[in-house]
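Encoded as structure tokens, the following chain is the form predicted on its own, with no partner shown.
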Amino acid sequence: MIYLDNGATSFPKPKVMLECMYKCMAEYCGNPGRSGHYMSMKTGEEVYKTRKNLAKLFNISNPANIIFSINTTGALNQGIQGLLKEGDHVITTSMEHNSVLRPLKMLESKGVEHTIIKCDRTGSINLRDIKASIKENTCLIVCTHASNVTGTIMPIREIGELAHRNNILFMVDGAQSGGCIPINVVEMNIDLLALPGHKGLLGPMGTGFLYVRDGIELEPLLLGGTGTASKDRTQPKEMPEGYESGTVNAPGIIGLGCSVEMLLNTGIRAIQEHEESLTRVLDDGLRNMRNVIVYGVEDCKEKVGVVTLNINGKSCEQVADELSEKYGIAGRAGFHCAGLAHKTIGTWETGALRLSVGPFNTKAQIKTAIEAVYKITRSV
């Protein structure tokens, strides 16, 4: 199988990650922060090591400002629902994942209003439109770093500067960018950053995190045991324990830490250059093909490793099935949990097929995928 569904989850996983997870489960997997014996303390130390690796990767000064979650969705919900209250106004974009749009829709019933800035057909946003939408009660701008539909990279640094000039918090969904392109929370003016562990960071499913800048207080979404203040029925708000109720996914988090350490050694720039070169070959090959429509920006420096397409005369589901069954190529067809993004780029009625590269793909695999799409177009 040629795996081109890295936008959903990365594959294959690094061997070092699997070895770290196995070692944890086989040798010392106690409940971190709950006991004083060696197994519990060792697990806690390894979990904290992952916090430190993540902090180093994203230029986070205090590892305790990293809250572990089960995925990006959990992190986004903790940030959005934990921050907003009645009377607040939020600005977001039409290229967002439902993990942003659905919480904001739900909060309408609680007196939180939001404005959705419409992006252009390539998925790009105009800063002037954001500026024009700022109100006196605007307290948050939340924006994807890179679209999971088109791969289009948003001007995060500039949006963050605009937010801070207007005393507005800035939250970033880094689901498609973390581990694929550099992210520096200080230089990019990011106050809250939500990321998955299982995509560009090459960790296991069931892992993710939310970074929260010093000075921002959230209401915890999940209440329960934290290993601290057990006599008190009120949920503590100390970072990070107050936001990680219950037993964390220690083997997964430790495995994630090993993958992040590998990324630190490899360098995100090197991964970005590799994926960009593959994306350029794939994008150019498909754009030059009759009966193929490719969406999003043409300059592959302005997007992550995502190429989204349709073939005239065939549904995206048909094309995905043929690629899988006839040619052993994995992609993802449909609406990618981002209906408004598809409405923005003109695929509201049809959906589209997404092919997304990863660090372990090769140029030979990309050329095979291009040839397979060409053969499918010949059968229309």
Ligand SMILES: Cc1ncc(COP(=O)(O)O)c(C=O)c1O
Given for the second form:
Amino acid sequence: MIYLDNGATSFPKPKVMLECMYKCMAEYCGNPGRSGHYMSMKTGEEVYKTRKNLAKLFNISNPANIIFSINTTGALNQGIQGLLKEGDHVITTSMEHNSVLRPLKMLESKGVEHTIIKCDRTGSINLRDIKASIKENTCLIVCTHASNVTGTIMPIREIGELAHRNNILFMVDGAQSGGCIPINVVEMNIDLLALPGHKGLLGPMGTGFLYVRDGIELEPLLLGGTGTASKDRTQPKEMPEGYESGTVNAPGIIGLGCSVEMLLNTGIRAIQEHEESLTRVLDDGLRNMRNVIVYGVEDCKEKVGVVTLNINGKSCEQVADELSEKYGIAGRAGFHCAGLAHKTIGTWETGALRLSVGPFNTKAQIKTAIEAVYKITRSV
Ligand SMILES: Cc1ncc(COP(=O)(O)O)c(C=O)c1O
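Cool, the form predicted on its own is there; where's the form predicted together with this ligand?
Time for the whole complex; same chain goes first.
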């Protein structure tokens, strides 16, 4: 199969990661941070190695500020629900995933208000609109780094600057950007960063993390065993264990660490260049095709490896099925857990087909995908 659904999860995974996970589970996997024997200690050390690799990749000075989660959604919920309280105001955008919009909607009933800034039809945001929405009680701006519907990259550094000038915390959803384009939490003014392990970082499903800058007060979402202060009935607040109650996904986290090490060696810039060149071929090929509508920005420097389209006369689901069944090409049709983003770009009624590239795709695969879409347009 030609896999063009890397926006959902990356495939294939690096062989080194599979070997690393197998070794962990077959040879030493004890419960990290719980016991003093070799297996528990070794697993703890390997989990810590993943924290260190992640810290290096995102310029995080203290690896202990990385809280592991089961996915981006877990990380975003910990950040959003852990920070906000009655009377707070949050600013977000119309290009967000439901893993941001649904927690914010739920928090309305707890007295937390939010403003959603409407982006334009390409998914781009105007900084002036954010500025105009800042209120006395605004304490957080939460924004996706790159849209999962159009790939559009948001001006993160500038939004962070604006937030900090107004004493507002800045949280970034890096689900579509982590591992694909550079992220530097210091240079980009990011206070909290939520990332999946299973997309651009090429780790397994069931992994993700939240980075929290020093000095930020956060209520833990999950309370329970931390392997520390066991006689105390109250939840310890030490990072990271106070926020990682229960047994962590050690084999997954250790596998993620191996993938991240590979990314550190390859360099994110090299991956960015590769994905950008494939995206350009795909975008150009489809944008110029009769009866095809491609959404989002035209300049591929301003987006990650996502190309979203519709074919006149066919539903996006029909096109996705045909691509899969006739041509062996995997894409994703529908609303991508981001209904508001579809409303923003004008596909509220129809949804759209998303083709998303990854580091292991080749130019030949992209050309095959373009030809397949062309053949489908001819059969309308
Ligand atoms: C922008 C964005 N945010 C959040 C998520 C949720 O990620 P996860 O499935 O890792 O929870 C996704 C998933 O596609 C996404 O694209």
